[in-house]
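A single chain comes next, written as structure tokens; it is the form predicted alone.
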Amino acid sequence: MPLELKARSEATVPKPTARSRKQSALARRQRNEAVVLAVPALIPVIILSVVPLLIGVSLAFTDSQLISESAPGFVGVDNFARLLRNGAFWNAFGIGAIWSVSVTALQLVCGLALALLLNTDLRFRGVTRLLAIIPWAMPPVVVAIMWQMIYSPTNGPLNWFITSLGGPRINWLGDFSLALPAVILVGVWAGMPQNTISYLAGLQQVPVELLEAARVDGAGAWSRFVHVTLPALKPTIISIVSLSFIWNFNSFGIIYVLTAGGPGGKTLLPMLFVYIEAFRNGNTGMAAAMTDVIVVFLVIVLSAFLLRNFRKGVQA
């Protein structure tokens, strides 16, 4: 280059004043500053969930057992080609599969409907809003043992009303065709008050305006709930959805204490199914390939619903 355009180039670039330099010196400082913040809380999750993780993954490439003398050796990807052919874990994660639908599906709309009533002028509203919220509040275990009371073929209160009124008595939980549906049932009381909450704070980031000139335009209950409650709502239920899917298909405390995974495997959830490999069996490293497998199919499951609704978004 000329030295003629290279002195009018270098004449062009502004030189960096104090008050600019100053500036970039306050935003290094705050990003240092925030990363000195995060770190205490990325200490727990990097011991309590990463290296756990990482643990899990590399104790599938093994033929680790629970109790064993020997230190676990390397097998490769012998465990996962054994688990191909394993017909019960997929007879498993397909029942998985069909809760999880199921509960999920089941919750969004029941916790919708019960937050649009919630978020209503309702008499003694804040009284039926923490009874909503009870269920969410009670541990698993007590959730499964109660819902086993209710189900008692015996002297279960649902069985006294059916005979009440001169219906059999049936055996919920142990029926091949009623036990699934029933722990279903369960999945969705247990998990329905963190939707409600959820959508009843989407509910009230509504805005009023718009409501009131759908209103004024002539449109009823449920076209405003379609035209703009619903599409105000969207990224709520991504969310929420999204989490409860993870959420129902790792369940493991209620079917456990509700069923163990009876009758005949018709309750025997992916989890449960680990669980029993693991910790009856003794084959943790078939066991960490199970899970290994559960992590792949939620993260390309979620990564599909995301990426959808993405799509849409950018396409609207």
The other form holds:
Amino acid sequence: MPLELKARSEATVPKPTARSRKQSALARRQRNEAVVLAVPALIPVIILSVVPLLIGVSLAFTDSQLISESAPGFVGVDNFARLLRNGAFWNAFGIGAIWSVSVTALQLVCGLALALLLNTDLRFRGVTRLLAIIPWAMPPVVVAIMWQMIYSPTNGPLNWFITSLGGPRINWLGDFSLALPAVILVGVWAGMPQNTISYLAGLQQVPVELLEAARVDGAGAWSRFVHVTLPALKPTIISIVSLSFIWNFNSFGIIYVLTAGGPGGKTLLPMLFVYIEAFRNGNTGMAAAMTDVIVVFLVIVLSAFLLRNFRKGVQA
Amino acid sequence: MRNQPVLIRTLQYVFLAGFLLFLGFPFLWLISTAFKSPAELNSLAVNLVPLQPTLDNFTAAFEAQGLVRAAWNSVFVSVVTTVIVVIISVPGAYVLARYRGKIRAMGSGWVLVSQIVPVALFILPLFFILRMVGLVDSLGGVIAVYVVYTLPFSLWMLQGYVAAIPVDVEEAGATDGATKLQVLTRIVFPLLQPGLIATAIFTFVAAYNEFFFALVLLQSPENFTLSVSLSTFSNGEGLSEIGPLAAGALIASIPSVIFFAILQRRLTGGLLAGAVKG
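I would like to compare: after the form predicted alone, may I see the structure of the form predicted together with the partner chain?
Let's see the whole complex now, leading with the same chain.
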């Protein structure tokens, strides 16, 4: 037996080497092809994406100014030390956190609810689907202009509705406590369609047999949703929530036009703060430190979120 | 027991109507405002259907400072961006879909990272790099930024369509003696057309709607894109000349809305390919 084994292994040894030489030549040719084909995409990416990323991180350690004749000098962690004491920045950070958590959560709830409705045999589903596309397609600047009209304190339809019910006339975007909730609603409006369509696609992949089996076993609609639909949708939900959170934390256009961060900085999101610091105050080194902090924060939040859900998934 | 389904059905329709109102009403209001006369806009009366519909606001918008110019800039920037992105995405997406190894791993990694890293981190260095080569305040600079900014998604979307083409088709071409270039241009490219159209529309809409980079990079009004131009008409505190602004905003949103309506059925696959796998 051992002899036979040996003989066999000897016989098979030369064969793979010949093949692997042939394969490695093929692999080399394939790699060269791949490089040639990828170059057109690689050049702009390296110049305008990878290099800026590296510069962006390093700018934070300099005293770079927007308008300056001399090259920026290295200042170590000076910017970060000063940033720690910058209450206004952390205030903006907090507003950013409230905004992105609220918008992301509401997008999830409303998006999922609408997706569930669209996944039934109700009428007007087609119209709703088509209408749902509009907020998604619209330029953020137009979205903001449109909602300014809705919220208009003088002849906006929202105030008309409230006053006709006997309520007070409200200056939605100018009120210190109402401005943030008001812009959060706009954020939900703008991002909900994308959530809805993704969840709808996810729902259509939930195995019908599984739902049917649960129904035969006597599970009610709610129980079927919690025990069959939700677990099946989980990967979709996790991806959409993660992406939405990042996008929302970095939103800029809608708020810039809607309130410009006002009133009194009540809707000043981190990105608006960075924009002002860099392009109004000209402190680009400090602004870069802010973006670094934002990115590190997002990476930490995201890893914690993904890790937690991943662990849960493994346990289950 | 028989009443329960009816009750649920009714509730479902109530919620659906609520969502319809929430999603659709703002756009209806924009349309309505665009057709209202100044007198009606200045009054406190609130009507969804304009009492005396007028096209004056559209005339005013077309005559407004630089809005037509801005529209042209937006279309120019978006079309050039789309053409460049599609041309460089085809071979790139082919590599992502067909080859194994480091390039593919790095490419996919970069697509993923670019979806996660906020644009905030890019904007300052991009501004300095473009200023160094004299491309700040020029449409060329904006196009360069948009190409890189829309490329990851476009690559990801397109590689899904490439992966859907059976390898056998290509191998049949190769055994018939076609070179790699011939296989790509004569076999892969024609089969990719539906995917190319979808990718092109996504790229166009992304570039057309973009605001932040344009705001930072463009300084002279004659270079403004539509978004930047419209944003100057509306300051944080309120609206100047609401009628023409509504008309301008309505016209500005037409290309994206039409393109997305065309793509309606494909939005699902496109987004999921980018969002879920990415």
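Numbering follows the first chain given and starts at 1. From a predicted model like this one, the values you see are computed outputs, not experimental measurements.
Asks: Just checking, between these two forms are A27 and V77 in a single rigid part?
Replies: No: each lies in its own rigid part.
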